[in-house]
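Given as structure tokens, the chain that follows is alone and in the form predicted on its own.
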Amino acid sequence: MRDAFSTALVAAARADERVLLLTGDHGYALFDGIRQACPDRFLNAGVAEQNMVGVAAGLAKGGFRPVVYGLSAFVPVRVLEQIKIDVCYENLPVLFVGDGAGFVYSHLGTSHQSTEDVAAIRAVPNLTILSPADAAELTACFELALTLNGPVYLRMGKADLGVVHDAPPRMTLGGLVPVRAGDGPLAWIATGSMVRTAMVAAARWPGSAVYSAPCLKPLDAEEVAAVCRRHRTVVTVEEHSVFGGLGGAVAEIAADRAPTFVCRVGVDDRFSEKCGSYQYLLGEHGLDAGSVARRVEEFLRRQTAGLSWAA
């Protein structure tokens, strides 16, 4: 995924004059690409990454098309404040790209850990927030940013949990991308990286359909709701917390427009016990695609269950 962001960069730079890069001390082998095709539009603004929102705000004043990189740790979250003030209110063309989201950063522990980036800012107004599931998604979101004048969230998870597309699908801002038909009692919608997980997960009920979220900000409530009234049960996945993520989003538009049981899998309300590898902390948190099945499993039997005392 990341050398799918590296060529969409590049791309964009070389296509349009006002794409410029600015990172806080990171990624160096990364942005060979945009520093061997574009030199003059590297600017490494150091580990100082609110004055880099700042820069990155004024530049956008100026008529360019900041990206800003940074680990989704530090961008969006130490940066919140810039983002609303600098970037959001003014409704200003800015792509902030958020690398590591999760647990990818496994061993640099909690600080490096990312699961509340998207919950910091989907109250932000203006704020457009894309969650790619692999490199396909990744350059149609990449692509779908640089269309939108106003400011862009990209998170990128990781890379090697398999492919989801053969190609780029085609994106609209806000819509599902389905990946899978089905017309079984389970809908699953995932985002990022356990769009691949859910995919395995899903394979133990069979006709369960399964979606796509690259978009958690906007979310078109009314494909949502469709999917909604067209199954039992909608399970969402998400390498992100069960609060303020997709998840949340989802049980949001359900229970306005279309009341239905919606199981939300994600990392629950407590930060990692230990450090370990990136597959050990997604098995820590009960993201590996036999837990979240587990998951799912207890969820439809507690429903059932309830069901059985309401009658």
Given for the second form:
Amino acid sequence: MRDAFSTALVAAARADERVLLLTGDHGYALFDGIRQACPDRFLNAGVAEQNMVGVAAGLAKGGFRPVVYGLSAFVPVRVLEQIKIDVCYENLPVLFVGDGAGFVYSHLGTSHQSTEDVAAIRAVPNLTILSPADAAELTACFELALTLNGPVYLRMGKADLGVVHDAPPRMTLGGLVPVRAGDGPLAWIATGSMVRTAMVAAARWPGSAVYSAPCLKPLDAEEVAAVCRRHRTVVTVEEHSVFGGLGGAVAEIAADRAPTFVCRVGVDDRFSEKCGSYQYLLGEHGLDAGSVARRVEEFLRRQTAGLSWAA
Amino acid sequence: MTRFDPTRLRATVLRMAHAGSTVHIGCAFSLVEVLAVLYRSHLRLGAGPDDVTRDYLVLSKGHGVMAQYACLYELGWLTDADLDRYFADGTRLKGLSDAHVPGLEVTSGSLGHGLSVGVGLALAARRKGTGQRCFAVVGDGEMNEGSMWEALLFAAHFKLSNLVVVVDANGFQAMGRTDEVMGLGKLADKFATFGLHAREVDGHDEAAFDAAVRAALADPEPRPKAIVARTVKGKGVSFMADDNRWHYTRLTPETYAAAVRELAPAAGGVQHA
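Alternate state requested, the form predicted together with its partner chain (shown: the form predicted on its own):
After this comes the whole thing, all chains and molecules, with the earlier chain placed first.
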């Protein structure tokens, strides 16, 4: 996914002289491509993210198309106010790329882990939130972002969980991308790194439909409501808090338009406790494919039995 | 009559504060001569507020925005209705700087934002070769914010010689004197060690401030410029000067009348309803 990002960035910079990359001293070899192809478009703003976002706002006001790169733990979280006031209030075309979303920086601990970034920014008006599942979706998301004349947050998660698409999918703003057709009682809507995991877990329920949601905001309410109407239960899967991310967004739409059981699989309301690998932390948080399937089974068992969730 | 006459600008601020029953009068009054000199003599204003080739006046200390409104009124970019209906429901001018108002560059009031945006504007102008300058007016209290120092580091590192930072150093922040709340030490020295052209000057002495701006713009070194303008909060009305209560206090009919009496004779017969 990072290679696809670098390739898309270089292509964008070559195609449009207004495109500039700002980094808060992160990325290193990731930016070899742009530094080689367009060295004057690469700006290291230093370890100073607040100023970097303000500078990006000024550059955008001055006619440039800044791409602001940082770890998703810092951009957008550390600079939420700059994004709100300096960029989004004026609807400026700044593309924020938050790398290492979820538990990617597993061994480094809480400071570098990022499971609240989407929730933090979902309530900021004008901001589009993109969350690609693999390199192909990243390419499509990057291209879409550059066609939007406003602020975008592109959430980049784990790169090597497996390919979802053979080629960049056709992507519309807010639309779901069908990954597997099915007319069974379950539909799965997953985003980012968890699309592949959802495909694996969904295999236990023949007839499951699986969708990728590369666009978390806007999210096409009519399309999601249609999925809700076609299936008895919708499972959402994300490497993000169960609060305020994909699951929250789908549940809001279901509540408004098509009351449906929504099984929100994500990070529960707690931090990581232990040090460990990425796979270890997915297990700790119940986000490996086996754990996801067990969580859904438990949800369905309670749903079928009419049992209280409070137990 | 002098364009951007400071007393007339203060009268306009009072007129708005009276109409809208607003606070932050002291924050606006300390800025008046600084803005007057910049608007009168240095800002290249182009064809109007929508002209994208204008020089930038970024008011990072958005609390002083009434002084900038007074300048925009002087330019004819704001109307009598804007002044007299200030804070009325459905009107466009807010209590803090707002970039949606033509002529204002940034949304500020949450402190520590405007300078960074100004740095970006200066960088954009340099990269495009437009020759535009950016004057960023910041508060001394605002210098508590770490983002201000991030912006100065960046501006110096990238040698933004078209950036002029003006500190409205009135010695107060919301809760008290800056020396007591969060001492800044010798600001001009700090700017100099950050690699900026730095001068300190009386911010109410128009000739001295004008000379400082000219010296800054004439500085041959490829570096950003900074001017620490020593000012008095509430300057211009005797009972407001150097009294921090005028950060928060609203005018009463009596204080309004008394302030107008002090300003009106020198303000060219400014009449207030």
